[in-house]
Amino acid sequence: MTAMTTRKTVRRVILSTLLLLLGLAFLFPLYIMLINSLKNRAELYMSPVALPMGMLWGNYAEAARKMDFMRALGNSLFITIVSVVFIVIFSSMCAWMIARKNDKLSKLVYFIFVATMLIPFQTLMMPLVQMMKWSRQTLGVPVLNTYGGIIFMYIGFGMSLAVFLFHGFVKGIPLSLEEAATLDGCSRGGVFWRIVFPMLKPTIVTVIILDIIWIWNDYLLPSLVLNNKALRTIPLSTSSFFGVFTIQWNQAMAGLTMAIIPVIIFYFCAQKYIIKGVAAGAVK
């Protein structure tokens, strides 16, 4: 009996160790990035896999300066947060209304949102750029190189999936609470904000997580909308860092490490929600 349990324990320890080793192997590229961000050029080419001999923090200072890192971080935070807040508010309002109304018009609206999810961004990018030019020249409304312009676009692009997710969730919650509130004299708006919106919390979390990951990491849209250096997001400043300077890999690695730090912090703060949100978003 004891022999069997010991054998089981040994097996467990071995399997656990193997799993952890596999996990570490998975993160090996990030280790390479980290160690090489602290080397000088000669050392980096001499021994790209070995731990650094010294700690050259100067690489970080230099990369931060070239990338204008703090500004890019601020831009990324601002654009992501504002876009996500609006996506959540607008899409939940719309999804609730069309799910509850469920007449022909609502069904059409829902169908349009869902059917267009297959359109890739590449199909829309050129007409969008043309519309941006037109809106400035003809309407006098600047879209290119404005925070408002890119945020508006993220709101539009974020609608489909968010409406789809909220719609599915609303269908699953019973009507009785809402009816009771209406009988007590609550307006439609009151019913939504006081009763429904708080109940949507699980889906709100899912939408927030999925949209943060998407908007934070998006490169193509900002590269078309934000040409002004002062408005660059982190992906844009990273790519310009690689484009303009002949690659000094040690500084480049420092830059990449900095670009990843906010994501890592976010991951450790919201890990539980991230895993849940991704699972919920995919299964629906």
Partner chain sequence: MVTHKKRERFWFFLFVFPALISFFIVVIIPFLIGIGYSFVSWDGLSMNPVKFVGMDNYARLFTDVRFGESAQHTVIFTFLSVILINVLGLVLALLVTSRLKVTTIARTMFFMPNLIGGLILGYIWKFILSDAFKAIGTQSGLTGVFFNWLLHPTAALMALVVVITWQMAGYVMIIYITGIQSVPEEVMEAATIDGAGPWRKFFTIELPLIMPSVTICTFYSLSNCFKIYDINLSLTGGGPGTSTEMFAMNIFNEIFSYNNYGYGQAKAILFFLLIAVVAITQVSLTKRREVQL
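Return one more block: the form predicted on its own, after the form predicted in complex with the partner chain shown previously.
Only a single chain is listed, so you will not see partners or other molecules.
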């Protein structure tokens, strides 16, 4: 074995070790959550990092009761699915029109979409609350404590990134395909739904995955909009474990574990599609 081969082997071992340690560091919070979800409170406070002496699966049943888990699961599913469907439809149509118009107005609209991606959500919280109050008092349109209100906001906040992704992909679609369809008698809407939309499949999958993970795990926006317990999503329902004077950490860990299981299953089932989507967008 030459000296160069030895150096390459040592470098590869060091790099693999560092990556392994980095991976373990990212998995450590998950380990803490899982083991503490199976302990009683005394055992948890005694040693949070030790393995449980017994498996208290009853923590999960109690956590599901306090969270009203099935209702919260239904709320999260409904809000997430409806929001993502509208984000995909509206943003793909908007990006297609912007890319094909390509005039000053469409460039300005595209610039506004991209610019809004840079604005932190925390800076919009107070204006958002004021807008919700104004909408109810002036227009008579209820936004607080309604499915429609939070879905409308998710569509608005999710459009910018989706338009950005779709716009980059649409620019790579040959215009001649759309012109040929038009010559064959296809209407403007038919060109989009029959020619353009099916070709956007890689980006559609990417947008769906990113938005599902974001909306499913989001806590901040539902905490502003959904005060009614019957409308709470899964992340929001985990707040039932954190009282003013007491915190049921073991049950909270069980509740958090149940909250992340659906999105982890979804991610592992769909991860190959997001890689394909990102790769396709990069090539375009």
